[in-house]
Each structure stands twice: as C-alpha cells, then as structure tokens.
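Take a look at this single chain, the form predicted on its own, given in structure tokens.
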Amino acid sequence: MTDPADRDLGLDRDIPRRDLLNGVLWSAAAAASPLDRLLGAAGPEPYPPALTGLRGSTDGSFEAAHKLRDQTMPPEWATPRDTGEKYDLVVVGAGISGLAAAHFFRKRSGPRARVLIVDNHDDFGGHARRNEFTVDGRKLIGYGGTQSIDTPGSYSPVAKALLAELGIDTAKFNQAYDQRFAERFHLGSGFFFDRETFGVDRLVSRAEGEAWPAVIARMPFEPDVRTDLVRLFASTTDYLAAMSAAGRKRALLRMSYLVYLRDHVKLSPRAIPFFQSWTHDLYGVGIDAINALDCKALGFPGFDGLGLDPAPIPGQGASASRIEEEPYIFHFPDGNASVARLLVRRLVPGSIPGSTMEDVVTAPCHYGLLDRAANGTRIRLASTAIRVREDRGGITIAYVRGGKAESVRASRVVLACWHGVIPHLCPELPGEQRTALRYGVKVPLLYTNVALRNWKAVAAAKVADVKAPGSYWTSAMIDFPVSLGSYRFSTGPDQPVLLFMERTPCKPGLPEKEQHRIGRNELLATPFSTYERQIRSQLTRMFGPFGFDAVRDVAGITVNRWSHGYAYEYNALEDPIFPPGKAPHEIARQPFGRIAIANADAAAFAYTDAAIDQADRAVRELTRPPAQRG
C-alpha cells in the first residue's frame, strides 16, 4: 500500500519509462544486450538520450568491470570469440576524450585510418551526458554531466583548434546565453535552511547586489550568530597577522576552510553548518576536506584583511585558480554533449545530420549507425572492456557485450578510461605505474533534471538558484537560460522549464578520498524511488509555500549518477606537492609499448580541455617515429 505522504509528493504516479530504469525491473533485463533492451524501450532504433529515470552509469553499464576487479568473472570469459575485426586504433572509452583521440588519429594516419570505440555505457560522451524530456509537447534539452565550456580563452591551441574545426565559436554564446533573464524576472540567489539542520524549513531569497546584513537578518540563526556571520562577510580583519605574506598563504593551503573559519576567524559553530556544503559542487566534499587558500579563492568570505596577492602558488588547487576568468556563459543546452555530438558526425558521417554547432542542439542522433562495418570508425556501445594485451603482432582488446566475451585485433590502443581500472585491464604494466594509476579517487555526483511543467514558484520565491547545505540535494537551479538554433529557452514562467539539482554524497570529517569511496558506496546501493523521494519532497518544502505541488508540477526526472565523476585533483591538505614529472598521474600516463593512456585523470584535471589535451598527446606517442618513442 502506498503511504500516504508519498501520495502527496505523487510518488503513486507513472513518469514515462522509469520503470525501465528502476530496482528489479531494469536488473531483470540485464541479461539481454543493452541496446536490445533499449529497442523496446525507444522505439524503431535505441535513443538513450530519451530516456528517464536513473540514468548516468546505469546498472548495466559497471558490473562486468567489478567482476574484473574482483576476479570473479566467468570461466568462459578467459575465451573471448574472436570477431576476426582488425583496426589501426582501438579506443576504450566514448567520452570527449576517447572522441578526440579518435579525431586526432584520423587527421594524423588518412581517411583511410580503421578505428573503434568501444565504451561500457549505453550512450557516447561519458560524463558529458544528454538529457531530453517532452513535457507538454515541448522538448526541453539538458546537461546530465559536463557542464559547460569553461573559460576558453585559457584553452591549450590545440583544444582551441578542435573547437573551431568542430565549427565551434564560443562568441555566439554571448547572444544565446541570455544574460539578463535573472534580472528581467527580478530572481537572485537563495538558501534553503531545513529543520533537521537549522530548527525551521525557510528559504531566504537574496536579490542582486542586496546586502548582507539584511539577508542574514531573514535567516533562521539566534542574533548573535546573525551578528557573527555579518561580522565574516564585513571583516577587514587580518587574521593572520602574525604570519608573513609568504607564510599565510602556505598556512592557508594546509588548513582546511572550516579550520580557518573556526581558529582564526572564530566564528560561532553554530554558524559553520551553513558553509558546509559550499565547496561540494566543485570538490564533491565540504569545507572540512578543502584548503582555506582555494576556498579564498572562490570568493568565500573572511579574507578581505589578509592582503594576500591573487597569483597561485604551487599546490593550489587547479579548479580554484581557474574561477572568474570569463563569464560562465559557453553552454550548450545539453552541456558539452554538444561537444561530443559534433565529434561523432565528423567521426561517423551521416549519425547525426547537419553541419553548425547550432543545428548539432536538436538534430537526432542515429544510433544505428555507429557500428556499421562500413564506417571508418565504429563506436560500439554497452561493451565494457575487460583485457588489453599486446604481443608482436598487435593488440588484443577483449570486451564484454550482452554477457559476452569478444575480442578485436589493433595495431595501436588508446586508453582514454578511468586511471582505476587500467591496471586491471593491462596488469603488465610496471609496479610504479601501477600504483600511480590507482592513487586518485574519482568524485561520485549526482546531477539531476526535473522537468516541471511551469515555474510559477520558483518565480514566486524569487530565486533563480538555492544552496540547500543542510538538505540531501545541496543545490537546485533553473536551467542556463540558453536559446541556440531551433531550440528556445523558457519565455516565462508559465512555460515548461529543467530544473537541475545536485548531490555529492560524502562523510564529513575523514580524508577526501575515504569520503568519496563512502559516496560511492552509497550511489550504487539507493534505489531511484529514494532520489525521487528526496526530489519531490525537497522541492515542496522550499517552494510549497509560493504554490508549488509535486502532484502537478513535476513532469519527469533524470537522475544522472555517476559513482566516478570528477576526475581527482591534488588536495594540498593530503596531497605532497610533486615535483615535476613525478606526479602520480604523469607517470601513470606514460604510454606501454603501442598503448598510451588519456581521459582527464591523465591531466588530474576534471575540464574538457584536460581531456582533449591528453587525447592529442596519447595520440602523438603513438604516431611519433618508433625512433622517437620513450
């Protein structure tokens, strides 16, 4: 029987195709071929894009490379069939950086060039993942991974290269992102303090430009932690008056934030929970596990008296030094999907019809026909990688496919998976690097889309995003508002809208990468009714007071989880700084024979550009002169 509250949040209602893709339903269909699965789910041809519920890494997609990990695999997989398939490049891994490996390859060896791609998910892109949704008869299109191209103007040549040749100009972006959407619908930013946490459900709105004081004066703290925490955000205090220049800022790469929040700046405990989870979209763990001196530099409050110089020093964190160097405006409605788009119709003429990055947002992408014998390159989907073995007269790749073993022969491969599973994949590889491939901890995440039919509330409550730092989801957002092509952003708030929220599960307290393994853990073991639980009762706490009802508004979710996200950056707190070309993932990059390694972890990096930088590097250690090669 239903329990009545979860009536109330519609949990008793049908969102198209969630049974597909939830508990027992989806893990008894396993046993046929992914894409098979999805015939009958999509209609005439697979269309991943389409489908809702629990997306990301699905079950499906990550259960052949466990059984690899913990030497569990069938007996029969040790035999793999062998298609009798011959490439000159074999790439594990379909995110942008197996894609562009693909590209640079071809440009470097002809036309001629046979390539595949094989990847483990039921859809190309990895983390910059496509989500769709028909809501009303109108479609709305969102990101379910990477996000947005990030300041490009510090891109490498060469990814700046691969940008134009995909017809990519990031100028366009300052037309279809409209700047001024939070302004003509007078929205600014909120927080949502919870009862759990806080003692009271209470969003507090804040417009652009107010000022503190009367913000803090609105939120549900005893005065004098109101008088404490307008304190922080006022103080020209240094509070490291004692140490030189030089001194404070190694002091503060050492400290976590929270640290400095509670010794130097002294501020009430009371008030630390509200900037516990400020860090988690960026980091995927609070200010406890993150330096004082990249959380200074994402603009936190409490440093304005120090007069530190903004200029980084070694071990900061490379994400804090990237922040505010451009608008954040160079978004594609999908994210970087439309990246990944625009490489597959170079890759594989006529998947996906067009030819401008503005056609590339609502063209279909033809999934039949990548892994067509015709094809000079093939990517082959739902097909996870389980051994990479060379010998004098190439390469054998064998995968798992529909419960099966294959194997493929190429002269050259290009690992542009996750650095943990590699040496499962290759365990010749030197002791060294071994161990170098193993020491990140990729970030669990999960990013979230709700389709909501209007957003009336959301008007209502003033905001156009909420930080939650007590809640289960720490972030809600309306979508960038971005028009580009055919396609047109929400006019108004009766008009459908995606509204995107975020987790990134974590233990408060331990080391960061103990907190991510926790995280993952706790991804793979929660059923999606229990993210749709938390999404519509979220929701209706922060907006049910200015008119929103889960029953009505809600009109589909996508839950995208992904137990390795982020690729690992050093974390001064934990991390030695490295001297250079020691770093653990600089030798965990270096090629084996006629294997090189990419994918943004081979840059501790988690960018879009890290990971079209280690694609053309891979590909040039292997198409160099042998003369040349280490």
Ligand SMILES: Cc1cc2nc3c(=O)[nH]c(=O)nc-3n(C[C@H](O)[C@H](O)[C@H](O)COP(=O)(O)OP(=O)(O)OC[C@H]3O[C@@H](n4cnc5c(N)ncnc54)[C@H](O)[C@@H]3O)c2cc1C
The other form holds:
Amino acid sequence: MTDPADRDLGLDRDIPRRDLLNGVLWSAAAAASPLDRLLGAAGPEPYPPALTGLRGSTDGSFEAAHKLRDQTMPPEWATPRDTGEKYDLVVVGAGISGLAAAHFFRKRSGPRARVLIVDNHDDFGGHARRNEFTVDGRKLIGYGGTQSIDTPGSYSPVAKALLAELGIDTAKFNQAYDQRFAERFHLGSGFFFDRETFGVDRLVSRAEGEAWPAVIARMPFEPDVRTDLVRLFASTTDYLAAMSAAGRKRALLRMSYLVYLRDHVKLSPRAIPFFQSWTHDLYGVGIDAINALDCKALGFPGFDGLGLDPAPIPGQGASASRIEEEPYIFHFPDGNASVARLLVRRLVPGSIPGSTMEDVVTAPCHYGLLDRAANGTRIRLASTAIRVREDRGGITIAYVRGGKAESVRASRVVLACWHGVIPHLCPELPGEQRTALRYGVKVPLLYTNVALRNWKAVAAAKVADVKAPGSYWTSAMIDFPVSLGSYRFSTGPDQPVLLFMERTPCKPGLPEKEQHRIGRNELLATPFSTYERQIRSQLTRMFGPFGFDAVRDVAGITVNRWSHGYAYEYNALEDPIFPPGKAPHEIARQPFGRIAIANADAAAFAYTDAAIDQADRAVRELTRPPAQRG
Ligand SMILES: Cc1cc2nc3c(=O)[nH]c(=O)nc-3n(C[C@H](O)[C@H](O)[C@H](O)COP(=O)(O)OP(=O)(O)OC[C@H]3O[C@@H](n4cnc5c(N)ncnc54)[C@H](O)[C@@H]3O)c2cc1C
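Could the form predicted in complex with this ligand be shown next, to go alongside the form predicted on its own?
Entire complex below, previous chain first.
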C-alpha cells in the first residue's frame, strides 16, 4: 500500500484550518495587522477559541521571549514606553495559576485592589485552552490543552474550595459524562499496527473485557511473538525471583519498563515496539525513559506474579500516584478551559455572561472587555514580559506588545509563568535560584482536534480510542461524551464529533530532558501542512477500511502546539531523590522582595490543582505582614 496522494486526502479542500477567525479569513479583512484585529483594535470583536489551524503556542507568541533568551532584543526594548499605569499586583502568565493568583489576591486585598495580568498568548488560560468548530451548523467544543479535573478528591482544601467558589460541583459530571456511551455503541479500545513498524497496516479492536489471547491472535505478529505476548498478559510468573521482596520495588523504580520487558520478562524484541508509546500521554516519553514501577501503577502487564505491595515508595513518579483513585470523568467539553473561564468571569465581570458551571460551557467571552481601564482586573493578551525589576520603591514590569516595549508599575508581582523564563526576567536573582529555575525541561506535545462530519467509520471499527505505537500520532480517540448545560455531545455516528489525536515528539534512547529539548525543536520547525498531511494519512490508513474518507469526512483541524507543555516531574531513572526542601523546584520558587513565583512548575507537578496551590502560596507570601516575611 502506498501513501494516498494529497488530493485523495483532501489537502486541497477548503476547510477551517488556516488562520480563520469566526469563519472570516484574515486576508479578507482590512489593512490592520492580524494581531490588532485579534485584540479588537480593528474590526469585529475577536474570538480566539474559534481560530483553527496551528494553535497552542502559536507563531507570534514566543518570538519576544526567544529574543530575550538569546539576547537579541532590539535596543529600543531597553527603554520601554511608560504607560503610566500603576497596579497593586501584576501577574505574569494568564494560565490557571496566574488567574487563580489574581483571584486570591483580590480576596485578600479587597475589591478595590487593581490587578493586571499579562500573557504572551492571544487567548487566556495558558495550557487550559478552548477550541471551537462549527460543522454543518452545529457547534463543537473541544479542549486544546489541559484535559480534565484529575482525581478531584485528592485536591488540597484550597483547590477544592476554589472549585466550589467557582460553582464547580464535580458530582454533576456523574450525569454529564455519558458513562454508558462506549457500551451503547459497542466501542472498545483499538491498536493500530503500521506497516513501517509491524509489516502491515491493521486496526485491531478489543471489546471491553475481551480476553487478551483472542485479541493477540488478531495482531500481525509471528506465532512465537503471540505466544510471548499471551505469556506476558496472562502471567503470574515472578520475573524478579532472584531479588528480595524489599529490593524489588526499588529495583523497578530504577529500571525502565523497556529494560524490565527485555531483560527480566525476556519478551521478544519484536513485541516490544507494541508498548513503546504507552507512556506518551502521561509523561511525553516512551517506555525507554519511564521506570517500571510507574508502569505497574498504570496497569501495564507483567507484574502480577511479583507480589508487590501497592503503596507508592519515595521517588515514584508523582503522576503514578494518581492512577485509578477516581474515574476519569471530570471533564468540561473544553477541558479545564472552563476553570479558566470561570475565573475570568469572576475577575472581569460581564466578560463571560452567566453564573453556573453549566452555562459557562456555551457562554461567549467578550475579549474586548478584558483590558479596559475601568476594570479592577485587566487581562492584557499578546503581551510578553521581558523584564521585572524592583526599583524606586516599587516594581517595573516591561513587556512587548505588537513589537513595542511598554512598562507598568506595581507594588507586587506574581510570576505565574514558566520557571525557565524567570532567570531572564530577573537576572539579579541569586545564582543557586537561577540554576534551580532552569533544572526542569517542560514536556513538548501536540494536542489535535479533528472535526469530523460523522463518525460512522469509527463506529464500524468498534473503537472509542486507538493506541498507534509506531505511528506519527500515537493515539486517537473520540471526544469525551459530555453533555453539560445546553451543550449536547454527538448523539450517534451520523452526527459531527471531534476526534482527538496526540503526538509527543520524543527521541527514544536519550535521557528524558534531552528528548524534550529535541522534541521542542521539532515542533517549532514543523509547518502545519505536515501535521495536516499526517492526520489525514493516518486516519485514512486506520479507518479507511471501515469507510472513512478524509476528503468527505474531515470538516476542520486544530493542532495545539505545546512546545513548553507539562511541568517537569522528577524522573526516577535520572534524578536523585532530593532531601525535603532541597529539590530544585523548592529552591526555585523562593520569593524575592515583593516578587513571588507561582505556576505548576513550582510544584514539579503538571496538574491544575498544583497550579492553584502554587498561586495560593505565592499570594500568601506577598500578603503576609512584613514581620513574617523571610
Ligand atoms: C497538553 C496538556 C494537557 C494537560 N492536561 C491536564 C489535565 O488533564 N489535567 C490537569 O490537571 N493538568 C493538565 N495539564 C497540566 C497543566 O499544565 C496544568 O493543569 C495547569 O493548567 C498549568 O497552569 P499554569 O498556570 O501553572 O501554567 P500555564 O498554563 O503554562 O500558564 C502559564 C502562562 O504563562 C505564560 N508566559 C510564559 N512566559 C511569559 C512571559 N514572559 N510573559 C507573559 N506570559 C508568559 C505562558 O505562555 C502561559 O500562558 C496539561 C498540560 C498540557 C500542556
């Protein structure tokens, strides 16, 4: 089978994918720059969630920061224009942490407090990003980043209280999330075997609860490899019999799942590629870089005979501790963008009409209201902070907007941006803190929404989600079946739906951080046309045999590029176990003067509650009486 030609894939078709705003092509609008139009300086009110094509960290959002990093800023940025604006608090970063910090600060300082939030992106929410499509007259709402409220039962009292204050009652997802969706449409899980890796293109589905031997019998492996896989999935063998009970968990923590499968299970090398990407969605790297103990916590096969006690041990990945505590159903149609929107609704009254967690789903956002002088809180988008300095009894914050540097003054600052940026904003920080801020490397990844006119082919394939371990996109799945407020999920295969696809551009075999650095460069160098071709080609190869036609069925595409994605979490294979208080993220997040540090990086934990908790800590540091400050 050869790759389908571009025409057969529909690459020449006019679908919403390239710089469309509310269905109006940028090029069709007047002479103002796209940025001006987006910010409402010209033309109709902007609405970034409806932009399609390449989103996430878009072109235009990171260039100023990279010039700062590379010390190639134009000389005029050294003398920014003073706007004359003064604030009680400036927050750098409009992600959930920055928005929560503004909220906590106003609660502590009173409603007269004046706050400015700046963010380099054209939309607020940071990773909590909303994607919208209109297909055949129907609105489809998807998530472009932060997916779900993960195990809310384990949230801190502060994070739980914030959700409650925003009107989020997680119990409502028990009804909103259609938990019988897969059963009703007879959808199981699928595995796509690509010919480059496995010799043939084949989609193999596994019905819920179907025994592994029957599934493995349909996989394109030689008989001896199938036998080996059956042994792995069924096994009660103790593959670490030579080790003491106490030493096993420590050994699994220090060996990758790849090493475990290869050297201890002695699984056929031809079977190992089947598992390679199983850790991508959670960690952004494959099984070569993730310890076997975390993989056991994730439910991967091969551990049943080891008799391990299930309690996590020191050094075990933080993400693994969350597995299976609660169902994964706490999902707004736009993911945690709804959390960000509920915060914005509070911070800028009138910007997002309504009052409940239900009505926020379909409520519009009036972006033109976010940065008005009359607001108690102003949100200034497409503005990249380039300098934060204490001087003259206050703090000067310089940022670049539309290619020009401006400055404002503040009494306090929360840096709710990424750790790696902070040494460039504040070069006078102590050397140890700057080193600690640079320790982690954020995880690069692509979150893609493909709007389909119908999902008949997916239903015919009998899969709700597909792992594609050898393919460009290593997973694909039908959107979460959530109907909330007046928003209704697709009622059947003949209705439009979003198909979510994910890629993490890792480089197996290298240390994790190196994989992330190389992957980030790949993301920044890849044009949207490549992503689109890979999407259409892979969907055709996976679902073509079940009736999928990329030309007919694809109605829109948004690729969310997160070159600086998940916060770095310590990797038991590479990082030491740090003594309490001495971990890099703890050294990095120390306040200095009247500047405090929030963001999920400050917790070394890539979750929404971490972003909230760090905002709370940062605001407490800034608002406690001077005598109690360190
Ligand atoms: C693809 C993806 C999926 C995820 N899924 C989940 C999930 O399902 N559940 C979950 O709990 N967590 C998830 N996360 C983790 C997510 O990062 C956190 O939950 C949380 O949203 C992080 O919020 P934050 O405010 O700390 O950081 P961010 O959301 O990264 O916000 C920081 C903001 O600061 C901005 N900034 C950086 N430098 C500057 C500068 N110099 N000037 C101005 N602004 C700047 C950034 O551009 C960004 O907008 C996911 C993350 C990603 C990337």
